[in-house]
Partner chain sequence: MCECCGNGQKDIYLPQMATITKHRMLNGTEFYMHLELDSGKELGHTPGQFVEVSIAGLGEAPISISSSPTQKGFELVVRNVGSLTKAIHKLTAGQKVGIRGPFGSVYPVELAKGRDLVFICGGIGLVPQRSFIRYVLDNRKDYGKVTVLVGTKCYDMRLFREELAMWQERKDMTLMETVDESHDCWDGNVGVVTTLIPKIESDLPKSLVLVCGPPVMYKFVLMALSEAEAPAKNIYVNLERRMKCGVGKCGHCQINNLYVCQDGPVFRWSDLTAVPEAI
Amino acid sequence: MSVSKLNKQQFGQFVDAILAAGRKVVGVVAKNDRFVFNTLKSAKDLRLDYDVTILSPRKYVLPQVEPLLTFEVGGDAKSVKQNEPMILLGIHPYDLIAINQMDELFSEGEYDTHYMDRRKNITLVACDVAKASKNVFASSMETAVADKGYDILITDIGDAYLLDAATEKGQALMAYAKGAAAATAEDLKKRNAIQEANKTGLNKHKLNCKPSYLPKLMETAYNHPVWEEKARLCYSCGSCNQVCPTCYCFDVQDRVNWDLKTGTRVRCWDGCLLENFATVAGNHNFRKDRSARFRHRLYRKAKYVPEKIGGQIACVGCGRCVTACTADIANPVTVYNRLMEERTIG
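Answer block, the chain by itself, in the form predicted together with the partner chain:
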């Protein structure tokens, strides 16, 4: 499919035209000196030059609190869906890859209609990274650029944006783009240069192995002292889980209305680092030690999830957990590199 080119003004008009058509657009906007995904009101608020958002776009793909059923207390229940169509605009490649992973996790085995129905109504508009964030290491994780999984990919080539509509959904959206020209070979070269630069340049923490080696690395790392050493400082605050684009564990709760007769069964974000994530009735905690919980997360990223989805590593190198962890212990690269260096222990 061909790549179109819109100058910056035309691009703004493109976004405003989508908004004017009454479509819900979620885009990257500034929140003080940081960035967040939020409902977009006007193209002028959109910030495709962002480095990283505080939370990943997961909050739209798998909402923090999502109704599953409505019920009558002690009686019948009905499915409810939260699947309002929307356009997610400005997803960085690493976040895109995280969403693609989650698609697989929610459709493999038992098919999750709540997730998948919503997902089908979301148009993914990705954009190449324009500015490296302070802790990104997507280059190390081979997630700095994406060649699939998006409906449209946007690249800022300086004076204009290139828009690569890869799917029917993407192309349908391009109908709002007025005055689009076809990208020239020169433009494509510029795009290529940006992507090539990102492949190595988004690397504030360097992983000393290929990501594909991680599952193997973890095979002998279970009893390594690093878990205890790092987790000594762990607050069990779950910040690393909260901000991670690939974390998807959830809790299910029944919420009852004031009539005490009707209510909603919701699922909400949970985190495997939280103290009672694995506690059962009688207060038996199957992952009682901080180190066990800390280890579980890094095993999930490097081994357990990859085993479920054909080897893809469930850390996309966004670096959010590195920023979020007050104790400064959550950085996966530090841990994995340490394990690399001391491969024989454990």
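Positions refer to the first chain, counted from 1. What you see is a predicted model, and the numbers here were worked out from it, not measured in a lab. Whichever C-alpha set is largest while still superposing within 1.5 Å between the two forms counts as the rigid core. What changes on going to the form predicted alone:
With the core held fixed, N283 shows a CA shift of 2 Å or greater between these two forms.
Next, give the form predicted alone, keeping in mind that what was shown is the form predicted together with the partner chain.
No partner chains or extra molecules come along with it, only the chain itself.
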């Protein structure tokens, strides 16, 4: 809709004005030498120069533990929804794209009202990456920049921030931006230069094909020896699942209170690398072997999800899995590149 410019002092005042109005703002803050998303109390705590957060903002659109309903044993059940309005401030483009993917997945087929009602109350304020993390490969996955899916996009052009308000939500938030000026052609040129640099520069692990080729690559890779080779080193800890911004699998549990009369049904994060992820009634585990679980994770990213949502690859190149994996086997680029080298299809 419009691109505005705020100097650094004005931007801080903008954030503080939003907080003073009683709006819940979740932003990126420093935690020792790492960064996390957390409830923001002051603009001075906000960091938009971060490299990558430990966990993605997925935990705010799909909480780690979420109550779905309360019940009485043998009695009534009442739906519970957590849809408090909030502003997610400082989302990198790759994490934004991951959220946009989940929006599609949770709205198709059986429309998930718990997820979608919460999302409708969340304002997404993205920011262009200012510092590459040590394992990012968003450039390879074509997720280093975003041109849609945000309410506001922030770009640090050195002496000021440019704020691109793309939706009505974004425009409403800009009412708190006192002293904002229209971005000039020179300002937009600086933003374009930053985005063009990120399209190639956020690439610590280079994928040797276009991401759009991955579904075809996986068509003949199901019995490749790489799955067993990598799985021999896998601890089945699920760390790669838990830090991944595109993983959305969950378990549903009924938790009965101490009175044995009431309880809560919750959904909580699950992960396909965990040993009991595929265990069903009768204690049958149809992915008992670690190699099958390891393979499923990569197939989910490169074939299963793309088949569901128009070819979108469910890996956005954030690199968190590479950092989190102590066995050094979680990097999808390593596997995909090997499959490329040994592929049997054109």
